[in-house]
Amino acid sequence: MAADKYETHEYDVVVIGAGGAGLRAAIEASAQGVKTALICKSLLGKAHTVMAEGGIAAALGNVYSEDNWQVHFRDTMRGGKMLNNWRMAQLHAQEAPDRVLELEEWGALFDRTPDGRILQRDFGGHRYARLAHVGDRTGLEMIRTLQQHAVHKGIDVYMECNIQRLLIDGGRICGAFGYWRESGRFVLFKTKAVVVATGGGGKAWKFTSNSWEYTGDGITLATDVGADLIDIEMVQFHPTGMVWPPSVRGILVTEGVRGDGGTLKNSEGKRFMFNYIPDFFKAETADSEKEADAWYEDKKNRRTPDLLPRDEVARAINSEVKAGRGSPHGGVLLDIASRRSPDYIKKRLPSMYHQFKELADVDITKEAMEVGPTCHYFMGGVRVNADTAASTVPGLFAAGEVAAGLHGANRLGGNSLSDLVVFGRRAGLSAAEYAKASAGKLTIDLGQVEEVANTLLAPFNNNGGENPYTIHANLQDCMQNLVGIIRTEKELRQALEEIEKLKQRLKRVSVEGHRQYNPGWHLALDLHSLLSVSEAVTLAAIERKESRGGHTREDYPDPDPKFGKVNIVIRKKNAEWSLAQEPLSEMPDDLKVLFEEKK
């Protein structure tokens, strides 16, 4: 038995990833009475969710009573260029308010309106002020609340445990295999159901807001056992990351800066976003600087162009820089100092104030910030059932950024945090129900486990081989330069060639020392996921011959109605990728009417 050789644990449900989605899934599974484990690659509380600053999007209607789930649904679908799974967008808009109020019941401390209700701020692509927030530290408060609730419920937590492979028996999930980062010892989890909630894969790009954990683990875990991915080419480049100094390039500058009055300017001091308003948004957007200023002061239900959806703003910044109107270090200027008082800025944006003061020696109450696009978020990922969060592999569920469908071709700011709790809950509930219905004893194939163990140890046997850090740096340059914010078929095919060479080099990767906390070994193992995800993104980007949302093809600059009706599906079998175009499900008539133009 594998249990004789490896540390072994047995659970009904194993949740991989302890961010907002993973914590909410584990809380829900445990509440259903099944034995639940929560596994995190890093320390509990250090999940990427803490870096989400602006707020949680939910149609509470506390600032604008006109707001409701139908408007939120419509904004999400329009922002996603109608490529979204309509049912996921519907459930998200309907259930987000309850999930926010649930967080409040569990102890989350939100900013307040004068009459004591949860305050909501403006954000890009949202018609009304909709983001419940805690200054610019909303994700941190969300994790604190969920983490304390999970610990209070007595859920077993395995920290600094890196799951490398899922195990299959008869076509269904039966376990997960990984290692302890501190000791390097292997650990085996026998389980009826797995929820992957591991986020995206932004560390494949050179300039990214993502931290070291974001290496595409969950996406690769799923595809390695045959799960479908959809629309993985849809990678969001957040328009405002830090650009200076180089050591902090890519670190996120929250959209809340623009939501609280900040404006984007080029090197000539001009607000350039008025030149980039798409026809699609002109009816609902202020069309002059004077009108936009009035919008800030009077809070009319109109959008400033600085708060257009992220893909529109990122492309506009990219165009200004290419036209020679960029800031000194290759970005643009984000100015809030001339619009808000120092006290207001320090109260509403405390993290941003300290971030720029400490990392760039810039006082944002007195001067503008230099910002530019940074790889931020995967809209595509594991294909799931909207109601159950089940993947195409029995026993495997996915929630949060690792799962695709809700955001379509472009995610609106703030929808990520509500996504985590809405579909984290649904994934945990469905995984628990699946585990309860799964009869019979779990069988682990020891041969399968041994094969994985030998693969993971191979870098120690490749003396004098490739350096994992060099491979990673080469991959980041490849993805940044060839699969970035603007793409062409020639460059995408060049990227495929580079990725294939890197895959061959990975076979020869070698690490020195022993297994006990060996960062070089950890990176060598992460490269399996990083290269797999990079290849999937590139293949899907070649297949989608149009520009839509987060996917911009210079050689196909316009949206193609044909591609607006299909998901790009990619799956792996016997280590080979295959692609297909599969039609979106038909939206029901009662939701279609929400998009009819009112006269």
Given for the second form:
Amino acid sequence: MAADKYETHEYDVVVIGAGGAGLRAAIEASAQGVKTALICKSLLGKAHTVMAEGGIAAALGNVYSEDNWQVHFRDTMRGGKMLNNWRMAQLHAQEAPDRVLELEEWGALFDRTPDGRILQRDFGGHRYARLAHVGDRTGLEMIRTLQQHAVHKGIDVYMECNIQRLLIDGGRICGAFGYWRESGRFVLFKTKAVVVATGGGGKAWKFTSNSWEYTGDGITLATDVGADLIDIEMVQFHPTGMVWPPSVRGILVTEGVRGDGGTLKNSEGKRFMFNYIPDFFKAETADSEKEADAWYEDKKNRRTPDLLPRDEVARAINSEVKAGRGSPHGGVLLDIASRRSPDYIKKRLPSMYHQFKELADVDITKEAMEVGPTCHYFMGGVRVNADTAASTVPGLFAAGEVAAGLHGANRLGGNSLSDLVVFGRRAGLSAAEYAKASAGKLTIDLGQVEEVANTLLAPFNNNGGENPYTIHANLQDCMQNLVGIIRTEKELRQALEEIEKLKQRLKRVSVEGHRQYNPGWHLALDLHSLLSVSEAVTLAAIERKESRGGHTREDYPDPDPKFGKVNIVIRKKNAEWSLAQEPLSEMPDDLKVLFEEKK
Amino acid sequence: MAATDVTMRVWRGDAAGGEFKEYRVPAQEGMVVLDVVHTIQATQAPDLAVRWNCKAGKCGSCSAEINGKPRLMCMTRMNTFQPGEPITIAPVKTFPLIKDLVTDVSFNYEKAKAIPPLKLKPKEADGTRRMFQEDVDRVQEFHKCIECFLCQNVCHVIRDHEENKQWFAGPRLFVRLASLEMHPLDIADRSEFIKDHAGLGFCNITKCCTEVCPENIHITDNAIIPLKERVVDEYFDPVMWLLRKLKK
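Structure of the form predicted in complex with its partner chain, please, following the form predicted alone?
In what comes next, the whole complex appears, and the chain from above leads the way.
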């Protein structure tokens, strides 16, 4: 009997991914009294959340009492170029403060205001200083707090376990199948519900802030069982990644540098962001250096254009470099050394100080940093119900970066960490309720499992075939060059051809050695997802014939109101993608008012 | 830039045995040890096992012993070695080897499960939590820990004494215990746990842990010694001893 062949576990809810969203989902599901497992590709506590730097956005109103959820909601929608799911943006803005206070209750120690409350810092696109933070290592604080809370709650954690396929019975989720990285052995989870919280797919690009884990797993797990994606073309290029030396290119430089007073300059020493203020943000953005600098002290002034939303800043840097005003290694300069004291810089940005000192021989208290855009975040992803985080497949839920809707066409800094805990909690809650209500017996199709197992082992049988590392490097070049910040139909179509060739080459991929802890094999398997996600991004990018947020088309340089009212939906059936444009849900009048009164 | 090569000896093998193998890859400006390991993987040894995530010193995954020194591979620049100096990468020694540079670090996760969790005192009358920066500063130092487990690796209580692992939690967990004990709002008493279950008494403050901490946490001075003082006050101060007796 094939059932005995694999190590098998049975749960009500299986959460895949143990970053902020996965941890919060598992904590919530477990608190609802259902049997919960948490599965992660790395060791617990190493997920990408650990790298988040600047902070977690929540309208606590500790620094500016004028702040409230409506203002946060409005900032999020405007930052997302109004493509956001309004209901997600509303829930997020309303619930983020409670989630931050909950983290404090569980042991997180945020930096403090003089009267002993949680301090908040300025960030791009946020009207008020809104980001609760711990220096520039907020993600570490958050993941450790959630990790320790989950451990003390006794949640079963499966570390270094990589889920490769979800299993379906009668259109519903019934299981998940994958392998242990350590032994290479397969493992089968029978479960009523699955929450994917696996992040994005930024590892398909060459210059990226993302780690090896970011191979779009949850997106592919979901589309392989027929779930819808929306707006997957919306990829955020963070304006400030390291550019030199080559080995560190892409590593993130927190927006907090600009939030704490740093400014972008070109090779002529000019603060160029004043030349790139779009009409959409003109009314609220300073147009002189004097006003911009005064804003840091007094929010009655208009905000500095250095803190425009990330898509605007990334495009501006791209244009400066193209015009020949870049820094020696093809970026621009980010200067805080001449604007803040060394003590202040070290206190506010300790890990940036350390990172530049150790990796680039640059003392950021004395010299400017060289920075340029780096692939950072997927705004698009699995289509979910705003309230329940349910995907279009019964029993499958999604939270965090893997889910789409909250951020629209562009995510504001700080809205990711809050997204994780707000929608991680909601996904865990809904998955638990779904599992409790789930009736009828679920049966795993063992023939299906066997087929997957054979597919996963195929690379061991292809002797002398393609090297998985080479395929990956070729894909990264393709996405970097053809599906980057600025896109055209011609290049996007070329990318599709390249991806098709890579898919053919992947069929001949071979791995050396045996199944025990074999990174070559692991990458060969991850390439299935990387290629699938890359293809979805490229197809959707062709479909959206306009420029909006993270998606800029040289051949359609302006936003098109028609496209501003639709999600690009993409789904896979029998290995074929199909695309559709579906209307956004209509915002209710009481929320529309928030955009009318302030012009 | 002249096209030069770098040579590196990397441990290859598993619990059953293994050996150092020499690899040669082209040098690139600014390279760190982890870049060299990745290049070896991509071009010569695709099954070379190594853990890594952030490549920026933030996740603590890529701990190894580089020329005998416990370090993060992602934060060790190649230009810190003399030209021609042999570079040898071995897995950390204190934990059982799985394969190549990957070890079984589950000891640390098991120990973490046993730690008595945070217990906060009631909220302020206005429903808020108030803490002041000067009070959280010292605990924030402990929260910088990236769980690279290099401190555990060098601690001689367990490095060469497998038998001590059952009694001893190690510096990482002492830092964790200190962060809970010094949390401004925590009211739990962990003295007995620290003394009897975490084995703090085994530590004779040689500061090996402090020296290897990539986050520069003053593990010995700021975490371990204050914890030792707490235990002494609680258990060996005659007045406290009498009070405890009377309470029982």
